[in-house]
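Here's a solo chain for you in structure tokens, the form predicted on its own.
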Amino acid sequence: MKNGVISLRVIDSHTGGEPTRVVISGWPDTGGGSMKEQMEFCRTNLDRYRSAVVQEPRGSDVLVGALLVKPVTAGAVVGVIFFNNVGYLGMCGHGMIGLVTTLAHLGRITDGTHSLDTPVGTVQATLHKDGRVSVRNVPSYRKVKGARIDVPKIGWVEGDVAWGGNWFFLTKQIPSTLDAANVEELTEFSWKIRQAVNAQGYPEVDHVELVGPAVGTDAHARNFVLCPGKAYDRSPCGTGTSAKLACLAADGALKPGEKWIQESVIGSTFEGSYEELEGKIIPTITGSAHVTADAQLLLHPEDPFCWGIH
């Protein structure tokens, strides 16, 4: 800190079009304890840093932040706390791919498998020689099949409630083609669904995933994922793909080890597969990220929007 100005070093990347901003240094101490305790400490005591990093004027609604902290389990290379424009995420699939690519960019890891601590558990990520990253996610499962939700101004919508590191409501009922040209309509449709889902028995759901037919020849399905802060995911969403795999596994529509290619609303893809474990699945999501910037964020105390535009 110089003359009251706080400097944070960040590395920006995108995974299938979805941006991640990794905070390397400059963030205050997170209080120690488990990853979940450190996340809650940030929520209670340091939330203005979250806002400064990802909200305007330095960020945007779509940006996901990833704070690097010391690992809490033996053998892990780092701990990470993910956050966005409205709060904190237990896990973030595209963000983890971006983080691993960032660590490689910094020379902190080489190809191979690495453990990383998150607030919802330790995950393994493999950096391949070609630069792709495979994330072995936390155990995922479907909580409810065929939940029927009465959505105001839409009608009855049926879908599954599933966990893939975050909570999702997945439905095949879509208002129009899952295409970037229809983003505004898809966003409003998904937002109405989320509000109704939360009001009608599933307050834990903070992501809505619309599933439709693939456009790319190699993909099995295309999705549109609305994130908690009302921004849509440009990538196929790692935790959303994990939730989808959990539903496919529960329906017997995808066998362990079989590949599933999930396509995003802008056409980027993730490759998914899973292992079975005690009634749940362990998904593995593979994708690529690209580093776009290495920068310092400056927080000037006299700036009226130093801590973000709310």
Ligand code: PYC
Second form
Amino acid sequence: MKNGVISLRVIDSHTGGEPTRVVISGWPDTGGGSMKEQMEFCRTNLDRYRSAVVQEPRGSDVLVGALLVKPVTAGAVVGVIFFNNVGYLGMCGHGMIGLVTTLAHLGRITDGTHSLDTPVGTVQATLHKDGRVSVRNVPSYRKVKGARIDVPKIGWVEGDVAWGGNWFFLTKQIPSTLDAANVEELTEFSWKIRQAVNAQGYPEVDHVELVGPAVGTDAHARNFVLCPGKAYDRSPCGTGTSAKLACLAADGALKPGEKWIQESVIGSTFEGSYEELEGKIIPTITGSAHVTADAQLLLHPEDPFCWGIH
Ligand code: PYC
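Having seen the form predicted on its own, the form predicted in complex with the ligand:
So here's everything in the complex, that chain up top.
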């Protein structure tokens, strides 16, 4: 800190179009303890750093932050706390791919398999020689099949509630083609569903995933994922693809080890597959990220929007 100016080093990347900002240094101490405790410490004591890093004027609603902390399990390379424009994420698939690519960019890891700690568990990420990253995610499962939700101004919507590192409501009922040209309509539709789902028995759900036919030739499906802060995921959403795999597995529609190509609303893709484990599945999601910036964020105390626009 010089003249009261706080400086944070960040590295930005995007994964299938969805941005990640990894905070390398400059963030205050997160209090120690488990990853979950450190996330709660950030929520209670350091939340203004979250908004300074990801909200305007330095960031945007679509940006996901990833704070690097010391690992908490033996053998892990780092711990990571993901956050967005409204709060914290237990896990983030596109963000994990971005983080692994960032660690490789920094020379902190080379190709091979690495453990990384998150507030919802430790995941394994493999950096392939060609730069792609496979994330072996936390155990995922479908909690409810065919929940019927009465959505004001829409009517009955049926969908599944599933966990893939975050909570999702997945529905095949879509108001229009899952296309970038329709994101405003898809956003409003999904937001109404989100509110009704929360009010009608599923307060834990903070992501809505609309599922439709693929447009790209080799994909099995296309999705539109609305994130907790009303931004849509430009990537196919790693945790959303994991939740989708859990539903496919529960329906017997995809076998362990079988490949699933998930396309995003802008046409980027992840490859997914799963292993079975004690009534749950372990999804593996593969994609690639590109580093876009290596920068210092400057927080000037006299700046009226130093801590972000709320
Ligand atoms: O890739 O898991 C994901 C994700 C969650 C929110 C935005 N991206």
